[in-house]
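First comes one chain, alone, set out as structure tokens in the form predicted on its own.
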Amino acid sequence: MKENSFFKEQLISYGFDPTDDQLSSFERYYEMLIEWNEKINLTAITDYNEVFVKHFLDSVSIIKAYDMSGVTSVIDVGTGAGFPGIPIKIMFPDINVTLLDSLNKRLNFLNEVISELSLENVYTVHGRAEDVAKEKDHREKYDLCVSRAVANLSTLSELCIPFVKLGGSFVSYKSDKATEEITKADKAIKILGGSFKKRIDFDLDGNNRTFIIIDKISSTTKKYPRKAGTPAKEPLQ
């Protein structure tokens, strides 16, 4: 198929060497996404080409911005339909991946995907990030926290940085309009024990995308994150 060859070529251009099993996993993932999307709202993007580019390829584009070779554990905050966590797991099978979401019905879908694709060491967690980040099993336990969730960077930093262990990083997937967000989030990032490292801008098949990379340089004080809903209503600025 033309679409498949395009996706495979893009993965190769990113430095991947995709196996037939990995490519088949993405095909099945797409099929399940469309099937379940008729029952629950998972994505507004359903076109085959667009899903493969705007969801799958975008998710694994982290390889352009971050050295994944030393990463053993990732948490995807606000994973939704599994982006970027599931595509990352497919292409980096040795990484332990935790998928966090506040809606059980989305996690039901993800559990089916995990089972269908025979993915190992992938865990789904139901809850609000503000609450789960307080739990000892998750607080400062991950090499990398990723999020494609739609929220300002100040809010996302409070939700995500507490999950990251010292020496790890939080990577936020953004559109190209991130400059103002980075400036506004500077105080929040420092308060939470982070340090803005860099932004990486790239073209995704004609779409401007940005990665914001924040390193964890000191422990997050126990008062953060604040109670559920507060980081979104009153961002640290």
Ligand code: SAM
The other form holds:
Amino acid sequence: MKENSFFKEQLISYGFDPTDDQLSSFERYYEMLIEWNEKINLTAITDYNEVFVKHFLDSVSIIKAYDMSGVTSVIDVGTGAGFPGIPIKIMFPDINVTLLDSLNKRLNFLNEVISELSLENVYTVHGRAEDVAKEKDHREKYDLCVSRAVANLSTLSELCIPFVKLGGSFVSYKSDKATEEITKADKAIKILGGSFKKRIDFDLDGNNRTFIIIDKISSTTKKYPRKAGTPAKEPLQ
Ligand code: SAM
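For comparison with the form predicted on its own, produce the structure of the form predicted together with S-adenosylmethionine (SAM).
Next comes the full complex, and the chain you just saw is listed first.
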């Protein structure tokens, strides 16, 4: 196995104690990502070091913003090629992870990754968040909902907050230009039963990144999310 010492050191500086198995899982995940990216569009970033920082490290940097110790279930809305859900699963193996996306071919890739890395208690769900969030098995069933690069915060709140249990949280991965999004999403967050808790800005090897943490403080009214497409077309404001 190729030894990525920079990645390992970064994980250690984040407070992880990565095993050889975890490190080789990331190597294999990288290989599969590049292999499949030739057939289906999975990522614009393909350089080895960039993938390890901008996809893998970014995904697990949630450890800097959120106490993962009490989390048993996570849903990743619009997971694409598995970010942040798969890296979270590799580094927090006891958490049950659900990967949701509306594009089935990306889920085919993820099913291969899950099998190849022998990941347990990871589930792929094909559908639009607007529809899946209405299903009994998914609505208000997760300790934590995460999402990266899917929509603006107002739209995303409508897609994500319905999945979160009372007392759980929604954590959005954003760039440092989050201030305006937070202001615009203020009303949506409240309507959906959330409460803006805090933002955490951090440096990811020279890139400014921001986590937005929203707690679920009351149940989401049945009418949300609205029908597929509406949260993006007419964000609640
Ligand atoms: N989260 C990944 C990342 O950070 O690399 C993928 C980001 S990609 C730009 C957005 C993904 O969200 C796509 O795979 C798309 O199919 C999915 N998506 C967009 N809207 C969605 C919705 N309403 N429900 C489920 N998936 C959705």
